[in-house]
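Presented as structure tokens, the chain that follows is alone, the form predicted on its own.
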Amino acid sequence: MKTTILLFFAMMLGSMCFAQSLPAVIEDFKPTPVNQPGREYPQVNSEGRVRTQISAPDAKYVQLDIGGKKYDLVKDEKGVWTGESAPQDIGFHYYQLNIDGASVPDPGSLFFFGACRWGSGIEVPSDDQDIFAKKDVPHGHVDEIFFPSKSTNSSPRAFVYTPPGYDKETSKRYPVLYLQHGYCENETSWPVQGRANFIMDNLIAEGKAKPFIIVMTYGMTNEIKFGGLRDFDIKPFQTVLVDELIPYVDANFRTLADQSNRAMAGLSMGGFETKLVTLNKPEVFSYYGLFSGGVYNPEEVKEHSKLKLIFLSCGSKERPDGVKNSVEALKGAGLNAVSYISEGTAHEFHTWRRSLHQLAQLLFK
């Protein structure tokens, strides 16, 4: 009996020590800038923890699903569930709620297209979020267009960013960047969660980037099943981009319609597409950018005589050595190549916002 009592107290003491060793959650949570108007939740604290809340009195369990992990929420006497995640990396993240096994968007968040669905998104503050902030500077326009595509027998959509002053300087022509989204995203991704227009507005206002047009369209990637990348055929999208979209943009916007004033870049799957298109059609683009989307080697581009820049980037939590080594090899072959590593980020939009911010300062100069 004495042994049992001693064992009981030892277990209690151990559990108390374990509980005391868990880090306390810092209670400085604030609503995020991507909440639905007037909604108090979701919130983020200074650690990067995401806290969400939802009223679901009849639910048996509710979880927050973010960053590949699920966190249990706790129900109060009114049927309101509340809980938070572990600290997340800085930047933008997709997430959802799981209610009794059904995955649903958080009604407190604005909706974004990512992870092959319209769902919730959260912004974890960063020290450099100023690069994509909406500031009191001249702003460009983001126009929604539909262009004819005979190859698909449809009218695909694209978003076109024109820089500040485009509507006033009616004789000026501009270079163009064709910018691609990732797998399970679409043409809304760069102008919405990527905030490409604000990145450009701010750079142009600071005199750090030359004004240029950005065209963002659907990369025809989401029909590929996860894990089926080897089966992806670039030719249908390449036809839409090179033979249909580019001529439409050149005919309807004041572009500098030649190879030396045309760039292509993309994130993740969009980077993979960028690599394939630029290798297949070296006469179309002079600037290549891959954001977490692979690398080039010197042999692949040795015949690209009019190539002006290769830009390769990724997050520090991805595979930065591959990017750095590739750029060193390209430089060794006499090519103008630049690497950029986003510190403290992984395969996520803050990596790619930073990458666009860096690339834009190098283009068309």
Given for the second form:
There are 2 protein chains.
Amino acid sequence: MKTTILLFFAMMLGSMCFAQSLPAVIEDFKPTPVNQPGREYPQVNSEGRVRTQISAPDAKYVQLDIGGKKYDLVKDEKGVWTGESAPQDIGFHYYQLNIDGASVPDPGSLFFFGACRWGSGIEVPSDDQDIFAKKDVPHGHVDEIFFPSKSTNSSPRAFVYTPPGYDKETSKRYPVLYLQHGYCENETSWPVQGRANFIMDNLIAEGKAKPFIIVMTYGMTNEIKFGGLRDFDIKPFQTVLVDELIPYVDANFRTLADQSNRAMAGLSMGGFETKLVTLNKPEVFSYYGLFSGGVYNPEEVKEHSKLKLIFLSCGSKERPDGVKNSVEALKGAGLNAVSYISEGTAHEFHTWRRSLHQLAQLLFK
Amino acid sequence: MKTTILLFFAMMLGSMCFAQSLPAVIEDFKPTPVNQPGREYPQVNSEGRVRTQISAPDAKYVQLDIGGKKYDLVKDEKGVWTGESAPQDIGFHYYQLNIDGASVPDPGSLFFFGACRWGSGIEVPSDDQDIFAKKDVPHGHVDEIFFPSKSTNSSPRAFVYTPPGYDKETSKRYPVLYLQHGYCENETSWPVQGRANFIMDNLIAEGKAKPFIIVMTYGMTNEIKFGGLRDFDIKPFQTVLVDELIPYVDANFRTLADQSNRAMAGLSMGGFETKLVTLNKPEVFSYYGLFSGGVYNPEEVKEHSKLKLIFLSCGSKERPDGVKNSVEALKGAGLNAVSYISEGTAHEFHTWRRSLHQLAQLLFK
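Same protein, the form predicted together with a further copy of the same chain this time rather than the form predicted on its own?
Every chain and every other molecule in the complex is listed next, the one we just looked at coming first.
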């Protein structure tokens, strides 16, 4: 009897383990919006599994490297390897292939800058992907600019989103959001995988956001080593941003060039930078946004007389309590503070696209 | 005596063959401007050899695939593969790696759209690379726009170069060049590897070109099959360009919106498109440029009363006689025609950068 029960439990355990290690894969894979032109792979299914395929007839092994795990692909008789990952969170993920020990981009996908490199990215569909879709609405422009920077003796690149109609209405002036990427990303991250321009085009078309300019430049984040965040010196970037980029933008775009029409926000390390810059320079911005990028306590901003809004957000799979508690404390101190928790997402771009979508509806009103 | 002479010739021949098959590689390799941030490889030496390196400890073979040839890399004891190509022409070349039969981008390089894919590119230095260098001069902007296209039921992308000062001088209007890429390229080819914006910034700073706007969109070239050029129908793209893009640009940018201030040029298949559009629509453009993209004969343009310039170019390694003869014939018919032969280059982007550099100095004057 005892043996029978033990055997029964062993069988249960065995079948559970089997079920966990070899779950049935739902065969509804489709090519994604980030595939290279004409490429059938990568594909994603309704569970969020990523499947890829590559011809490598002489390879010993090929793996899909995504979300910190490597998944073995299987070779067919023609030397074509195919395989898929476990389900991934909705949203955007960087990935690569491992071919006999070589980490390389998947030639089937478009390439994005993240993880400190240009490489493959994949879009796992979400119910609310409509917020960043390219729709049949008037589109703003994204200008690539190179602005003079004496402090770095260079001409750094920035991207400037101007809303629909900007070029036609040649006398109207607009408020400006300075929007920062995270560690190991760069100035392309928000206008490309962040889809900041399409988020704004859609909100403006729906009448939900006031038209404003967004400026996205490189936050000088990627030279520091992991673990070196505490020693990070904001001064070099702060000088580029406040003393060089803002004057250039105000001189070359039709901005409302005063504090009450200027916002700064950033994701992850870009949020950390936003916090440092806004605390060091309380006279420059009136709206502060940290996306998965820390919090403010009331003591830090009590002297900020022209502060109009603090917006704090993160994914529900991060630490939402920290964000919520901070906003409660800020409100308790009489400040206009808003929290936003992105349901079902972690520390990745879908959290931040949603955060921009929320913040944009609150700015400059 | 006879034997001695034969032996001498055999030795000479042997050493010549040896010299040809295993030439000494000059060890002055340097990382290139198109390397990914922080990457040591790829490198190029003073002979124009491309050397690359990748860790692939379990691979059987790794090859560098460039200029239609594959070069074997050699593995060291750590599993790192290194090797170089034969000398390449000066200028820009697409390439890839072959790892155990898989064709993949080199993760060390930036990625460019060419050969109908996003993949690796390499810059082989030239004596005149100064013409497209990013220098300490005022920089124009490159705007990413999405314009409405009823004929394709989509919003195609275009890039619009506006010269330095465009955004400050809010009443000045500018002439426009519509500039097309080649087969298996797209709207990014001219503003990225073509470096059209830097070529213009430099010419304007030197006072050698009149400031003008450049519009670069996708020429709808890549759906046709190789060999299908004779059946290529220009009408769909002509409609997008003439009936949709030009009106959008004239409405949204400060253009001089008449024929005498409008030019069209293109490289390779974009030259073929330029020829077809300018012949079909003689009332739209006053300046025509074909870069490695064919010729006009006087008969074809004799009714073009507002034609101001025909510019024909190619590399010296292409068929310069065709270009020269055509320009002589056009001049003989009383037309303003200019030929330009790019010395030492073939059918690639250095020929076309130089061609733009020449044409820009002639336009709208």
